[in-house]
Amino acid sequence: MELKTLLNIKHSIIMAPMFLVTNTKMILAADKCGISGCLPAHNFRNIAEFRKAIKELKDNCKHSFGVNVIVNRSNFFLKEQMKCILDFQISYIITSLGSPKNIIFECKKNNILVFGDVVDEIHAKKVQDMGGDAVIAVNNQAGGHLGQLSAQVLIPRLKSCVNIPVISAGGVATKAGFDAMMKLGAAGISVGSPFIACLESDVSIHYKNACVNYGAKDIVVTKKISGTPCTVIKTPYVDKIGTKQNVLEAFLNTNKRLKKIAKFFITYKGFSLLKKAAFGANYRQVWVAGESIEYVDKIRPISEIVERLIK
């Protein structure tokens, strides 16, 4: 089943949930273009703000929109986020960084679809066996946390082992790229990085300009943000601090006793750095993006970015 049928949208495209970047203005603009936007729950400081944003979208979106939730123990607000999602009967959830088992159980009772982020066949099978409705196939060109396999390898592998829709995530910014994913058997695509430099985003002009001025060759993978491989633009500051963890960080990240606590503090420190860089002007320029910024040539409205994907 194609994504447009599953979500009742015009084009089989999800505007991916992006940490710090995606806001309600972007979701509403995407909705007008006939695609579906997905809002990260972790972009809001508290549940009251999250609930207000969901109500705004519920009142104004004509098509389906989704919410992205982090489902591991680092998300202390998951229970409250889920209550809000269930209260407003959101169309679908994309789960990240953990087992979606409990989320799927709750959503099944409320006719809410669940799509699970996966990077290989093992995780895809688990999502299907738990009752998930689709998998987001995160490939090695994705922005932020990425997979290890190319779309050309990953999509056929997942198609051969699960019967639920496979949605491709990573590396697409044009109609040619979109068509290529569909020919591989994808039900649709999830696109993030090309939307960072949109007029509707609230991130700084410096972040947007970086997506215009840098390209695929400037994307590097770092473990310094969360302890997990994550793609960022290789700015002079990133070049200075390096992309590998120091001896202490590496030790803490692999120590069985201290790993969970260490990961929390590393992630908190990394996300604080990202937030300052995303909304302010300072020399600590650490901006998350994927290789598809290669196709970003100017700051555009979302309508033009979508047009480039469908025409």
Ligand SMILES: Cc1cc2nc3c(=O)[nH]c(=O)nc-3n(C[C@H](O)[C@H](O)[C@H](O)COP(=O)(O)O)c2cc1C
The other form holds:
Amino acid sequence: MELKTLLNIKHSIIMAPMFLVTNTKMILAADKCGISGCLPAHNFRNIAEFRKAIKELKDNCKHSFGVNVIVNRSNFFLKEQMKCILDFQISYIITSLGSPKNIIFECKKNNILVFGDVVDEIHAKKVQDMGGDAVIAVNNQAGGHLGQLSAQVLIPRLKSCVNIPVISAGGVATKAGFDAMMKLGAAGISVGSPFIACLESDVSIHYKNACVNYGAKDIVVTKKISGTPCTVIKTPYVDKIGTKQNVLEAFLNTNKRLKKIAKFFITYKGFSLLKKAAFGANYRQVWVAGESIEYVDKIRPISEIVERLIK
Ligand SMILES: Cc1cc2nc3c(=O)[nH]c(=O)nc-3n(C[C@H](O)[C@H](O)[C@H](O)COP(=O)(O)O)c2cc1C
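Return one more block: the form predicted in complex with the named molecule, after the form predicted on its own shown previously.
Following is the full complex, with the preceding chain placed first.
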């Protein structure tokens, strides 16, 4: 089934959830263009703010919008976020970083669709067996936490092992790219990086300009932020600090007993760094983005970015 049928939208496109970047203005603009926006629950400091944002979207979106939840143990607010999602009957959830088993169980009872982020067949089958409604196939061109396989390899592989829709994430910014994914058998696409430099986002002008001025060749993969490979722009600061974890971080990351607690602190430190870089003007420029910023030529309204994807 095509994504547009599943979500009752005009084009089979999700504006992907982006930590620090996606806000309610962007979701409302996406809604107006006939695509569906997905809001990361972790972009809000507390549940009251999250609830307020969801209410605003529920009151103003004409079509379906989604929420992205982190489903592993690092998310202390998962229970309250889920309560809010159930209270407002959100159309769909994208789960990341962990097993969506309990979430799917809760959502099934309440007619909320669940799409699981996956990077290979093993995880895709798991999502299907748990009752998930679609998988987001994160490929090796995706911004943020990327996969290892190209879309050309990943989509056919997933199509051959699951019956649920396969939504492609990574590397698409144009109609030609969109068409290519659909030709490979994708039900739709989830697009992030091309939307970072949109007018509606609240990130700093420096972050937006970086998306305009840097290109695909400037994207590097770093383990510095969370221990998990993540794409960032190779700014002079990123170049200076390198992309590998230091000896202590690497040791903690592989030590079975200390791994969980270490990951928590490393991620906390990494996220604070990202937050300061996304909204401020300091020299520690660590900006998450994927190769598809290659197509970003200026700061544009979401309507123009969508136009490029569909025309
Ligand atoms: C700045 C940025 C932040 C992201 N934050 C999240 C997030 O919070 N949750 C998530 O599931 N994926 C996140 N992603 C991944 C996107 O949802 C999506 O998979 C990816 O952007 C697709 O690749 P593209 O950037 O080439 O379009 C992020 C990506 C970017 C670029």
